[in-house]
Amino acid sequence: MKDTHKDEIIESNQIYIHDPHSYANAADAVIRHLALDLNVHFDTKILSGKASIYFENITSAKKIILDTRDLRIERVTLDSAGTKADFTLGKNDPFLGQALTIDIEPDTKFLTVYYSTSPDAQALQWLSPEQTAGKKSPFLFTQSQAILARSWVPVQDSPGIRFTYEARIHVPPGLMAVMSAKNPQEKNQEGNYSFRMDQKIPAYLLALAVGDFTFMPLDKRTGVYAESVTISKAVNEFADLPKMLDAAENLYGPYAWEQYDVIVLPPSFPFGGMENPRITFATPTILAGDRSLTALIAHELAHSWSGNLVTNATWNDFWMNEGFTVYFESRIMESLYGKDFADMQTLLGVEDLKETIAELGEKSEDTHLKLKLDGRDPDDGMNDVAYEKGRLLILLLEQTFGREKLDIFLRNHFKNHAFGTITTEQFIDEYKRDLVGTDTAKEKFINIEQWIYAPGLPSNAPQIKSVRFENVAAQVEKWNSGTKASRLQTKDYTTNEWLRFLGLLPQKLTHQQIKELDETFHFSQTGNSEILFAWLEKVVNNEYKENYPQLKKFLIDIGRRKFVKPLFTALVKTPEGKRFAKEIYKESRPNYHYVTQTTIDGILNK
């Protein structure tokens, strides 16, 4: 293993690590706490107004530096007493965005940054009436992950510097503001809203949403935020999660953030959801109806141990939040619906994460855990290597230690790094004094260095087993021995079950063998989300058209990242699949965020 430590300055009791996304120089002044007071504008999509920056100035720096991209700076005073600052913008980078840098007194206190956004901001999308649920309100969201935050807000936005915020926004009257931070449950009159956020967190969790939903609770405290027509679909969808977060409580120790909401956002949203704390935003492709894809909510829910509570310091580290959080997730679902649920959920996640290591190629830095994202976008980096290969490196440490031993290392862990920032190779030292001690066998048997700085999956993989997926490899096999769709034995298949049957089925299928299984099983109008994309992989795959006004409809309904770029990848390898694509993507284009953009982007000018 090399030196990494290099990188680490110590100083005022925080560790700093070096990151690599960030022109913050918080070895010599560090953020502790931001209040914001924002006004929300629809009519030119910005946000205006200021940033106060309270901070710790360890060296009696006489700058401090923070991140900024397309914020138009009016200007910065000093202290209480409005004393104009020198500042200068950076050159801007096509990731970074700019460094702000502001000349302070050793004895400074605070400044405040007087600004406005872009109205291209990359984290803000801002939503007309006939893009929401309800077609009658505007709406806008926010999302930080991974360096977005600052686009909306100056600030050191690293994930390895943690601050407390408070917020006073004005929004248009008759909507709502929410948070990720305490929050209102019913609407005012004026569209003045405050927030105070008291446990620290890093930029990336700032998040926003401003819009015409309301709020209804499940218990004392969790609840649900959407708008008027989906609201009751959501509070249905979502009444296990009382139920879950008792279940995450049992397995790793209190929640420490005291409510747990979560509001749907319009279809544009470009993830499944976004671990804000205290409020998950959430995609509506998750309302399936019969609670079947409430798996997200139990991952969002974990990263309130995983992520937030205990973050990975940089991007390169970005597996600690997400390898630890689908175990967790695993553990919770589980817990609720029984063990072959559970494998069920995992063997999927290994079939993606397989395709996954294909497509970048098995010797690729990019598969490995700890990531070298420097000079990258770190979105990069937010693949299913980082999910599903850091689950089963958690599942293999159960499995060699026992469940019992691995769960009191992990509460520990959560207890021990609570609001704070961990790198890999802390974790590794952690791992090998706090689990293995001095069990030289499992320690070389495991091989946790050929796991996070190697490429691919390690041979000493866990081999997961689910009798419910081999029953539906036997009805796949029938089918292909020429049995008709009618007869296989089907009844009663969970969602589960039918994306394994659907990933199961050969790669090329002829146009009748697609006609009689749609009009036997009905696929393309299935109301559940993941179902109808892992049918329209099908489809495009066999060029069937038949099915592409289904397709269509679901690209420009749906901006989903996760979906949308499989579909455009597999149009794009032909030159009628091609002109197709940019045919609806001219359309759904403005439906989608910044972040999915710029992924379909770069697929079709490929």
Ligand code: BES
The other form holds:
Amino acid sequence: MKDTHKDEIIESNQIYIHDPHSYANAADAVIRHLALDLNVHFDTKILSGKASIYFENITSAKKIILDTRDLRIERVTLDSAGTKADFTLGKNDPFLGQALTIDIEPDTKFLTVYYSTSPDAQALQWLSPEQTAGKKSPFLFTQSQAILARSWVPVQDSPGIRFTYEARIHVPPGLMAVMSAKNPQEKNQEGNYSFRMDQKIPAYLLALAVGDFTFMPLDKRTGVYAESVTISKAVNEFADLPKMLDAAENLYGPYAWEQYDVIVLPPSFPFGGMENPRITFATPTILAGDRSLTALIAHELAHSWSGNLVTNATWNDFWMNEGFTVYFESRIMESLYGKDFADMQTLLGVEDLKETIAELGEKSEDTHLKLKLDGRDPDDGMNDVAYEKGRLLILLLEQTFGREKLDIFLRNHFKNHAFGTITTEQFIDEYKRDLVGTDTAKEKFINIEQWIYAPGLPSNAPQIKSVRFENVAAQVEKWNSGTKASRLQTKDYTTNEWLRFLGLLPQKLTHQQIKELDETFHFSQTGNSEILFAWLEKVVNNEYKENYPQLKKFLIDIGRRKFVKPLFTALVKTPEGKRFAKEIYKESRPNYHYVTQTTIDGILNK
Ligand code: BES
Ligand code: ZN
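Same protein, different state: after the form predicted on its own, show the form predicted in complex with the ligand.
Complete assembly follows, chain above in first position.
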């Protein structure tokens, strides 16, 4: 591949919003293009090679500052001449890492950092063959959001800084590599892969996965990557993906990234999904066999607009990514599966939100939509509030101004800010100008500042009704007042109804009751990870030891933090549970990615 981006990467000056989670001096010298050339060493768990940073020197600065974390920097050179550059690595902050400050000349166009990653690089998870579905080949994946990209690429790692990129990745023969870029659909024997991403993205969307997986198309612009033992299950599970993409475009405008694929990762993937552009990274725990957990794919797809096309300027504006996306996800699901389905999902989300607010405290600043993460690990402040309170605000706008008006507003929002960033405050201005206009009485009712800058759930939050959930409540009532589980009317229950059913059960259950429920509904045997998780929470909270083998297996096999965290939290509440938690964690910790490890370390060391 030849370097097509040589010298002139000059752009109109963009206003750079100060980001408390990046060392970058982007107002002075800012990256415009990245060229990576990396070797993937499974034996030493290291990526080594070089990163060329093509930048714009806005103020004729004498230095450019990049973010790094635990990187071994060998040398830095300037331009094609390869002149050695002086550089310093700053003080090591526990979560920001180190500033890499490089001396540049006024006419320097690009610099090249020769480096390697640490075997403990926070973004990377290196899996042994046993930790994969096929058990034969190793696997590597990255998780860069929120500020972990800097642990595998020296880069200006702020959501407000966008750049195009290209990469050459060298992997052991027989393995395939994919990135958040234009991807290969077939293996090549030498293990040399080239990538281009011609649309500019922020660093948290840099992504790489390497393993023995294959590609199957769903239609001409969507497809699935998975290990060969999983691929047909995955293709079946995601069969509606082309329709989801059509629905999304009908709502909020053309898909900007050409291709949309999903890669199914090994079960240690710490999240449900990650919206890496052109290729969503997904947990295998959504492969339920009945397509009942695919809202997660609609969610990651929706990020192709909210998040990837229009990006939160800093992590304090995280709700601009997630709240809009949850709303958008729900609209996609509604257009494919109807309002009943979408309303059930929303109600489940609202229940989660209420729990989260109760846990954090109704007055907690972490329940604001606009966050104050300065000086903290952004990961600590990212919870359901951004997702569900954010969703409810957009839903309130829908109910107040009407769907038609809101949709026009959002379509324009995505068009006007495409490939750019947005702060909460810019959004408030835009909302007042383009949606409220002269309808000031409506905004008086909404009081957007209260939603964004005040804690808890405002009293004007939309109320959602679901007839199907009312029926579930009636069945749980019957059971509470003595009707046998086998006599309840649950025949046509979908996953959402089961989740509601489990959510409505009393906190405290006798072992006799748990046994009856499990013998009737076989919760502990289900292949549906969401239902099993909800069941295991009951199991732990009531110390129902009969299901501890299933609990242990679940925690060892799966590294998805959303499941693992609440189960460990519940376990450590009793001394005996804590002992069991430690016993499990000894075995399970090596299967977890850094972000899950950090969370569980915190719970067990309290
Ligand atoms: N972008 C997030 C995942 C994320 C958030 C990673 C913050 C790191 C920091 C992704 O889109 C997401 O929200 N995933 C959810 C699924 C969704 C259906 C709510 C998850 O992983 O559970
Ligand atoms: Zn999301």
